[in-house]
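A lone chain, given as structure tokens: the form predicted alone.
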Amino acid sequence: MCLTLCVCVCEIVIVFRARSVSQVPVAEGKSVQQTVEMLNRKLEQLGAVKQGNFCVDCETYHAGAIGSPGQPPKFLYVMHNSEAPLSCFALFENGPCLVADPNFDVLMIKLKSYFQNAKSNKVESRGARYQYCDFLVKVGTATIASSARGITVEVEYCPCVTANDCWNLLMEFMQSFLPSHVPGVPSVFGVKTDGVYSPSDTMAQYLELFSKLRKQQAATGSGMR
């Protein structure tokens, strides 16, 4: 018996303007969530307007056997964005990314038999989402089985689609919110061959935010990729 299975591929029609993804460490004798909050506060102070809330999750799956003898583990992400609901994001590890329509995360159920989902290992950045002027921006808790572990900032420059054009400015911007912190360019400014930002750079940004998480919470003893 032959199965098919059909997905539907596509771009978003959403624009996505370039924008920088980061971690901020937690504030010298804070939790995660006051610290979340204290930035919240700089935000309002400065002049932010909330509009709303903002989530990206993060679910991990083995491609192929896992263990088996002289193959390394390769690993299948897959992602969503509430900037993009009508879309998800498939990420192959050291790979390229996939833009599907909702019907990809029936398609991983199917597939469960060449594709098991490390259930433990999902991660999910849930915030605020502020307007400020030309900016957009979104402090979210990043937690691992609903355990917070850190903290995210995404910062959008609304007029800009060419990435390396606006890094100044955003990093200019940012030093208003995160005095003591100011990330470094994102490695997906300096791969892009034709400067336009896309959706799937966002995604690229939180992956790589995601992963050290999960290194972190390793080193702590759970055992977790």
Contents of the next structure:
Amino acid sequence: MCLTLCVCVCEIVIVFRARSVSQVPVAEGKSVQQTVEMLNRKLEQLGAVKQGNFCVDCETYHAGAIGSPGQPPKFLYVMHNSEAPLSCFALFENGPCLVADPNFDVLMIKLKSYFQNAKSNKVESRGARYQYCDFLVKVGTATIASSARGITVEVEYCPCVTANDCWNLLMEFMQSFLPSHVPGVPSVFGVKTDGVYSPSDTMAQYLELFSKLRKQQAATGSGMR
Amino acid sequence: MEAPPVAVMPVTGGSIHMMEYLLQGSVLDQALESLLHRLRGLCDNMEPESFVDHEMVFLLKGQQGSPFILRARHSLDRPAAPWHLRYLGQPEVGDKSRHALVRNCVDVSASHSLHDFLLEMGFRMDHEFVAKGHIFRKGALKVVVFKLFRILLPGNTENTEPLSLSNLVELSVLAPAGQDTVSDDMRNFAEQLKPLVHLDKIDPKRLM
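Structure of the form predicted in complex with the partner chain, please, following the form predicted alone?
Full assembly next; the chain just shown is listed first.
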């Protein structure tokens, strides 16, 4: 069981947690790809070893035909994580999370007249996977409809499953390679009653980041370099 | 900590078109032991497993005529086991000479948050029951002999009463679409259970 923290680092905006978003100008002339390469080089200099690639994706389903009129539309998110290749995660924002096997995707096809797949809203983060002692670091380029929208950094401390016990250690480790902007405690850590971390907490963090990216895309209306 | 393979997992044609071939029958309580004895002899040599399951049937009403039905099932005697979600399509109308009922089937294993998740999706529980019985296997054939119990207070699986004096017997196979030899194998197996139990294809629509 691993503990994961996700951070979204964008060209213009660095996102900590849902409530504190700060704008930090990045040096001129840097693209998303260049920033990702810079982070990868920093990790390699630290001594991290690249171990394959990773991919996290998120599809949005819109509950059109159900619910009483006047209710806001419900969005169902179906996510996949290459770290758990035989699982499929289904979540409602601030709602329950279901962990199922890949046949859940087949079931969503059967449900297509009740839940429509908003294909243009598909968000993916792909990149390299690094191992450094007990840490796993994944630096990914987040894309919406094939255009790069930001950078996600996932840091996992593998030996520990109790969220609040190792937050300080995670933060210290991140300071060693992230450019001076270490995020605050993720909101999922706060709501845990027994403190035991699980893969669905990772997906909830990714969902939060992806939702932010989508909102930024809607706000700016233009792509990033 | 090797990286798991990064695979784009496309939904293959095989998973969408899994079909359940089904034959059903019933035996009275008095005949149950004889049937179990015969099944122990005919089926694969393993300890017959007993089970106590709680099944809930959920409906999603949309704008279309008939609601979408999903069956969520979990074990009462093995509480750590994952929940099981099942979608069953309409029986295929076709070849009258086919010996078994054939319908599309999608099986999903899910975490224990399934009940709350289905409610959040908009499903509402239509009915629930407890099933207690035994499961046997012969190759790909699955034979389940079980008794249905009515739940007296909603959500309380301790307080149940038997629905009838019989046990339901189901012979089923899960196979990709188009494998019609499956129903021949099922009929041959069903022959060996006569006269203890007569297994037939029973069209649920004719019972409505």
